[in-house]
Amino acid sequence: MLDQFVGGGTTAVEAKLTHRNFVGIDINPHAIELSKRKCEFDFDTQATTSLAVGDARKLPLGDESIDLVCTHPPYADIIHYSEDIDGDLSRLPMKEFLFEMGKVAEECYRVLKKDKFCAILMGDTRQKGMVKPLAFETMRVFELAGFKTKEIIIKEQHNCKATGYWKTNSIKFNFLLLAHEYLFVFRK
């Protein structure tokens, strides 16, 4: 299993708990250290966990070497995950982000084995009071790389850290909360 936006390490922990060999990559060294700490628990498994700093657009993996991609990229420049890391996609506005996600999609396609699956969790954003369909634009980028969309699952969000802030602003400025994300399941 591959997660090339390993972030806080949730996928790494779940892979270990489900006895899956795991490769976690992130461009942010802090994310890799955090993920390593989270995976330092005793658990009887033969599965391996590999965590390394790297760029999702240039994966250090062989062609068709991965059975499953399961990842949660940043949502363009909504939340910046670093201050100055060159290549951090969380610092890019939507148009540039989608262009770079095209490279990510091509790398996913390259490393994934034939007939295997790639799952991407992605949400939308809002700019100047208008919804920007980042999720479906990302889905299209993966389709253009050669993937076929197998499933679209809507994940409802509850009790998010910023919900109070956004709920207050949604009433004040008359907009609906974006309280869901999409889990796109693609097949190679």
Ligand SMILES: C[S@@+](CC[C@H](N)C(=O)[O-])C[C@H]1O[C@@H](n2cnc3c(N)ncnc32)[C@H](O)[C@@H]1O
The other form holds:
Amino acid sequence: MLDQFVGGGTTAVEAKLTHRNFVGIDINPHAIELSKRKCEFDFDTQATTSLAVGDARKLPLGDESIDLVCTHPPYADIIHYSEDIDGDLSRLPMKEFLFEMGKVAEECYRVLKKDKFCAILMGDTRQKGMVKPLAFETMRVFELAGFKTKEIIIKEQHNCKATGYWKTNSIKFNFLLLAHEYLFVFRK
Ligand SMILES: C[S@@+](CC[C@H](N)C(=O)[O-])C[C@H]1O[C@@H](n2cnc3c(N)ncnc32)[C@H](O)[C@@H]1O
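Could you output the structure for the form predicted together with the ligand, given that the previous block was the form predicted on its own?
Every chain and every other molecule in the complex is listed next, the one we just looked at coming first.
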């Protein structure tokens, strides 16, 4: 299993607990350190965990070498995961973000085995009061890379770090809260 935006290592921990060989990549060395620490728990398994700094747009993996991709990319210019790391997609505005996600989707397609699945968690955003359907735009980017959309699963979310900020503004400026994300399940 591959997570090329491994962040704090949630998928790495779950992979270990479900006996899956795991490859985790992140552009931020702090994320890799954190993921390594989280995976240092005793659990009886033969599965391997490999964590390394890298770029989701250029994976150090062979063609058709991965059985499952499960990942949670940053969302264009919403939460910044670093101040100055070159290649950190969380710092890009939406148009540039989607262009770079095209490269991510192509790499993802290259390394995944035929007929296997790729699950991507994505949310939308709001700019100047209007919804920007970033998640569906990202879905389209993955379809253009060759993937077929198998499922769209809606994940409700409440009480996130930014909920207070958005709730205050939603009352002040009269808009609905975005309280869900999409889990797109693609098939190669
Ligand atoms: C939404 S977070 C992942 C959160 C993760 N699911 C967790 O449980 O902590 C997105 C991650 O993508 C990383 N990232 C941003 N640009 C990247 C790139 N070009 N290649 C790899 N990782 C990148 C960020 O450093 C951040 O850790």
